[in-house]
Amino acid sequence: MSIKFNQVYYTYSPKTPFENEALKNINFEIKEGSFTCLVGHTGCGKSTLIQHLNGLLVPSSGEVVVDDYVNTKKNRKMRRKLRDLRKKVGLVFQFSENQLFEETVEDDIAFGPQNFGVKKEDAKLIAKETLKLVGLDESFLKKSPFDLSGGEKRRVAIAGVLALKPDVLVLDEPTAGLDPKGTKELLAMVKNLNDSGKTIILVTHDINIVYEYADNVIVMDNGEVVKIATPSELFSENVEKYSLETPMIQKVTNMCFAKGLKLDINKIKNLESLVDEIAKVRSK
């Protein structure tokens, strides 16, 4: 299920003193099954953009096409299909654990399916299956979500979205506030979901996440898309002009190049793969 933005503009509070053009002429396509990272400084329009993916926001002009759903100001029929669209595109907000409210993890995950007409017992089975997808075992089902660690709460919140079995999972700063261990575990889970065929769109400020996990990167600045590239293409140039930092792995790789080591940049994603490439070159 591909996603297309065609000449999308969005203005907050139009025709008022608070008018703010948040998105300007957005055009890109995200392919099915890909892992796309959305980056840019705070206030550049990232969160506004992703809220167009499941109809939380409607473009002031232009259109967002998700499979056969067309989100546009002129398409009133689409508004009647929002429930179906929101089952296809799951949106996980920043600090999503703040949305947990049921007494048990099981009830919290089962809430979404029940809200879409699934019987209670069937929804509980879905909760059990979905919990495995986020790396938690059945012992968590009867626990209070408020007794869990920050990383565990975040996983339960994501499970609540996955319970609707979306084709696309959109995550807004999913690692914000997590410790290194929680961050690593959560990203491994998201990568597993992507490997199983789910399309991932991830908003982040962490350039190292982009470098290691993304197939493609969309860079935003002042409401506009200023660059679309693979991580290796993006970080091969001076990214400071996009208000971004060069990832540490790229910096080390550049030092290796300066020392005459001819590494295959396309095979380097993290520290382990960098070491493998260095060892391969040194053994020749």
The other form holds:
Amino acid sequence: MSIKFNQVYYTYSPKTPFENEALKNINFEIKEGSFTCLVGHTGCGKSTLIQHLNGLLVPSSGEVVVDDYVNTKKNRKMRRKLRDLRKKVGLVFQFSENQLFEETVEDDIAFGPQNFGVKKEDAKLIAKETLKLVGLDESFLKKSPFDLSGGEKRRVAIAGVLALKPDVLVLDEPTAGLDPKGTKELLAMVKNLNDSGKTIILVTHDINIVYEYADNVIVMDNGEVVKIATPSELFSENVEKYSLETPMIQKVTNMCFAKGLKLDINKIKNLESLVDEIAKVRSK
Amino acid sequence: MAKITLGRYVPYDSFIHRMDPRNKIFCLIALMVAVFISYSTWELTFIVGGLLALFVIVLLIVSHISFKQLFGSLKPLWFMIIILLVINCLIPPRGESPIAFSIGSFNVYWNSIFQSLKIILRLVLMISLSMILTATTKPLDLTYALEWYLTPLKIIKFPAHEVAMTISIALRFIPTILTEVERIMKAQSSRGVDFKHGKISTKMKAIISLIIPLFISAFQRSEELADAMEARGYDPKQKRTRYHKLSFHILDIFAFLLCSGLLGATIIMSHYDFTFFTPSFLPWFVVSTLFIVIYCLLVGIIESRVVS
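Form predicted alone done; form predicted together with its partner chain now:
Then the entire complex follows, led off by the chain already shown.
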């Protein structure tokens, strides 16, 4: 299932003094099963863009095609099938822990599937499975979501979206406000989901995450897509013009190059692979 | 967010926007009272009502409120207007009244129709007036003005500053909470909640999924705000100075005179039972019409100068 943006424009509060063109001529395609990162500084339209993916926003002009669903202003018939789209594309908002409201974690995760017509008992089974998926054990099922720590709440909220079994998972800064351990575990979980075949779209500010996990990077600036590339392509050029930093790993690799170590840049994704590469070169 | 336009401050630069908020509140009250004064004859009621409506229309144009926006905010009123009409027609009017038309043996009197028309006119004018106030005044300025009006009550230990601060915080957080509502609604919609359609039981559930997170975040926000204010040494008992001082200008005085003049004219007309065509009414009519015309001209001149 591919996702395609065709000349998408979006304007907030048109024809008022608050008018604001948030998206301008967005064109790109995301392949099934890929891991795409969306970067750009605050207010550049990332959050607006991802809300087009499951029909929360309808483009002011242009179209967003997700599989056989066409999200466009003209297409009123399609809006009836909005539920199918919402089931296909799971959207995890920034600070998603704010969406928890049920008395127990189990009920909260089971809430989503029930909205799509799954029976209560089946939904509870799904809740149990998904909770495991986000790395929490069964003892959490009966707890109140409001007694959990920030990181745990975030995971329960993500589980609430995962319980819909979407093919595409969109996460808006899922690591914001988490401690380093929580961040690492969450990303490992997202990577696992990607390996199991889900398409992942991740909005983030953390360039190191992009470097380590992404297959593709979409760079946005002021409502426009300014660059689409793989991380190694992107960071091989000077990224300061997109107001991005060079990732730590890339910096270290560059330093190694300067010292005469001939490393294979394509094999370096994170600290482990960097050390492996250095060891390999040294042992030659 | 864009849907909630009723009474939202719109940052234009017009004479009414620049008016002193204290004066604006006074003028609003004066005009509202003027709108609600009743007269002995229907002719007078509708002539004065029409004049006031004309005046309000000028104010609406000057303050850049689009009529589309106004009608949008009047939409919920339709239901009320119909009920009003029906009830007024069902209840036989006091006193003699010519029959407008009959449905079978049931008579509908002109008085009932006029009565409902009067109420509708008053309601529409009242809503337009308050919209002019809120659309042209920053909420914070409004609370400053309110505080100014409440200051004399300090003698009887009324916490004027605290009340004004509470109101200004509440006003300040309305847009924030609306954004929050939108965010949570979107998050829950992504989980398959349908806020628009469905049975009442599922709708209830949908509302609960919105309200609980909303309350939690509101409480959190208020705690954080209280901490932040205390951390910056906020003490309601202290005397404070302001960055923006409220000040009266010549046009403020003019508006003040105009509105009090209008109020006075309506009171006198109502009190002395003027019938429209008696000679004693004429001076008042001429004076108030002239006043309105001069005012509109003046505002027009100033506006054109600002624009150019």
